[in-house]
Structure formats: C-alpha cells, structure tokens
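Given next, in structure tokens, is a single chain: the form predicted on its own.
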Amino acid sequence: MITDERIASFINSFNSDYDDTVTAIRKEAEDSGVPIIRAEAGEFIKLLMMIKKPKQILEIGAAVGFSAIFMSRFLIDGGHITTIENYEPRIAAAKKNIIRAGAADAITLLEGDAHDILPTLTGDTYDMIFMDAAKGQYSSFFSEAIKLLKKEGILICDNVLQDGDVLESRYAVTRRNRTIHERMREYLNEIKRNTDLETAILNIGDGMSLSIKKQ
C-alpha cells in the first residue's frame, strides 16, 4: 500500500461493511488470497454512490461478487449492478455470494470476457462503470466502456498505483510485472489526456482514478 500502514488503519477503524454477510465475504476473500477493494476504497465508493444516486452500474471483474456486493446496499430503488467475470471458479464462488447475499434481484452477473460482452451491451447505458479486472487489460477495456457511459456518468478504475510500481522506472520493476507496469502508464496518460472525460488520480487504496465523462 502506498499510503502508510498505521494512517490506513486507523482510518479504517472508523469503517466497517455494514452487515455481517458483507464481512464475512470480505474476510473470506482475503483468506484465500482473492484481490478485493480495501476498506478505504469502499468507503470513497459507497459517497460516490450517495452523491450520484447511480440508477445503473456496470462492473468489468466480479472476482467472488464482494464488490458488487457491497455496492448493492446503497442503490437507489430500482437500481441495478451488471458485472462481468471470465474465471470460472470466481463465477462460482460470485453466484454463491451473490444468493448468500440476498442480492439476486440486484446483480446480474455475466459470465464470460468483458472484451466480447462489452459489445453486446450497446443498447444499455450506465450512470457508472466500476473497472477492477485485469490490470494489463484497463485500455483494452477502456473504448467499448466509455460508450457505454452516460453523459455526466463516473468511471471509477481500481488498483492504478500497482502499490507505487507504477511510480518507478520500468527497470526498477520485476520483469514479470514490466508489461503492466508499461500498460498502466499509458492507461492513465490516455484517460488524463482523453478531451471527453474530466480524471483525477487520487492516493485510495492502492491507487484509483475517477472519471467524469462531459456534457
């Protein structure tokens, strides 16, 4: 984490997830090593919702559904959350959540790439699109998300500091990670330079960035 340790906990000594089932997936989760958002991030998310009222939400990487979620205890009635996985035993593990939950009427998961279902949505708009997928796949992503985006709608990306990586040379960086280190980069220039979208990167979490798409 780039923020220190001790001011993120204490920070999230003031939160929590609500109810139990939420904590409860949440602890699962991180047990078993499956990448879900931090308490901090969660907290900026559920204000933006809040504030915005989003009516509908799209999700490019359900993981094990503890985002979407969580997510769903602050819609607004009638609101609804589509998100998207392709590893089928997070499928799994999602649906079960999902029911567990109590968030069935609210969640329609898709099973499958978000590059070939982003397509098949262009009849459906979104008042915000919550991006935590792959991190190498963010601008791959990026086109069919952003058309799929109401006018004034939010774009929220996940995980764009990489835990500092994205900071260093691309030497400074195991060889491993060199390719979406390189990838995130460009990422976030295109989403600061993009004339459509008004962006801020902000220090959450591991690193977020929100998006405003303009009139």
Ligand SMILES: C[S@@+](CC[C@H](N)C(=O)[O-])C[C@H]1O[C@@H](n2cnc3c(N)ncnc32)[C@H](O)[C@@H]1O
The other form holds:
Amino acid sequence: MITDERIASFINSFNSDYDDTVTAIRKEAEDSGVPIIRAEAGEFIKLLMMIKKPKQILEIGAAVGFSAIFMSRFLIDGGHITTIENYEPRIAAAKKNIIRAGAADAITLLEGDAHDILPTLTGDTYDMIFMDAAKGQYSSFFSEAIKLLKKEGILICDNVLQDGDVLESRYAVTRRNRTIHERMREYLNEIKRNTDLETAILNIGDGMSLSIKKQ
Ligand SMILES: C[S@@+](CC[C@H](N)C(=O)[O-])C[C@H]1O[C@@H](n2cnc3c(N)ncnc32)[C@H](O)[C@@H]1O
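Please show me the structure of the same protein in the form predicted together with the ligand, now that we have looked at it in the form predicted on its own.
In what comes next, the whole complex appears, and the chain from above leads the way.
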C-alpha cells in the first residue's frame, strides 16, 4: 500500500459501509480474494456522488458487484448504474449479490468484454464513469469512455498508482509487472495531457484519478 498501512487503518476506523448487506458482500469478496474498492476509495466515491448527483453511472469492472451495490446506496431518485464484467464466475456472483442487496432496479449488469460492449453504448450519456477493470487496459477503454461521458461528467479510475510500483524505475519493477507499469504511466500522461479533460491524480487507496470533461 502506498499510504502507510497504519494511516489507512486509522482513516478506515472512521468509515463504515452503508448497511449490513454491503458489509457482508465486502467481507465475502475480501475473504475470497476478489479485488474490490478499498474503504477509503469508497468514501471518496460516495462524496463525489453526493456532490455531483449523477443520474447515469457506468462502471467498467463489476467483479462481484460490490462497488456497484455500494454506489447504488447513494443514487438520486431515478439514478441508474450500468456495470460491465467479463469473467463468468464473477458475473454469476454479481447477479446474486445485486438481487440479495435489493439493487436489481438500480443496476444493469452487462456481460462480456468492455472492449466489445463500450462501442455499443450510447454516447454523451453518462454523468460519471468508474474505470476499475484490468489496469493494463485503461488506455484501450479510454477513447470510448470519453465519448460516453457527458460534458461536465466525471471519470474516476482506480488503482492508477499500482501499489506504488508506478513511481519506480521500470527496472525496479518485477518483469511480470513491467508492461502494466509502462501502460499505466502512459495512461496517466494521456489523461493529464488530454485537452478535453481536467485531471487530478490522487493518493487515495491504490491511487485514483479524477477527471472532469470540460464544456
Ligand atoms: C478490480 S475488479 C473490479 C472491482 C469492483 N469494481 C469493485 O470494487 O467491487 C476488476 C474486474 O474487471 C474485470 N475485467 C477486466 N478486464 C475486463 C474487460 N476487458 N471487460 C470486462 N471486465 C473486465 C475483471 O474480471 C475483474 O472482475
């Protein structure tokens, strides 16, 4: 973890999930090694939702549905979340969790590879996009994601600092992680340089970027 583990634990001692079902789904995901948003990242997203009041949210990377269910608790009336997942066992778990959390009306789960699904969605639709899929693929989702985002919509990307690896020289990173390291650096450059966006890179959780699509 990039932030000292003790600081994160201290911050999270003030945080709690919205309700018992959300807490239970978090625990099950963590116990079975499914990567889900960290509590402090959830707090940040919650506050952004309360400020921005997004009506249409798109998530890339549902896993077992935890973050979509968590976000559904802070949706405004008539708000909706569309989330995408391509890994069959997680799709099945997400479906079950969404029903169990009473969130079936608020969340649509699209099954398949986001590379295939994103071009089929209607552009200029989403007030908020949460990118939380394979880290090495962010760049390949980016141009479609930007088309789908409304003006003044926000794009949040999780895990952009890769447990601190992204800071290191490529030679200090294990060979296995070098491609992701290189791609994530390129991606951060891409979103910072894109003139349609204003972007901040934040040391929250595993690193998050927050962008707004300019008018
Ligand atoms: C970090 S997890 C998502 C966690 C989830 N957002 C949460 O916090 O509860 C990333 C998920 O993205 C999925 N994924 C990766 N690449 C994908 C792709 N190209 N299309 C759809 N899903 C993808 C993985 O199978 C994995 O379940």
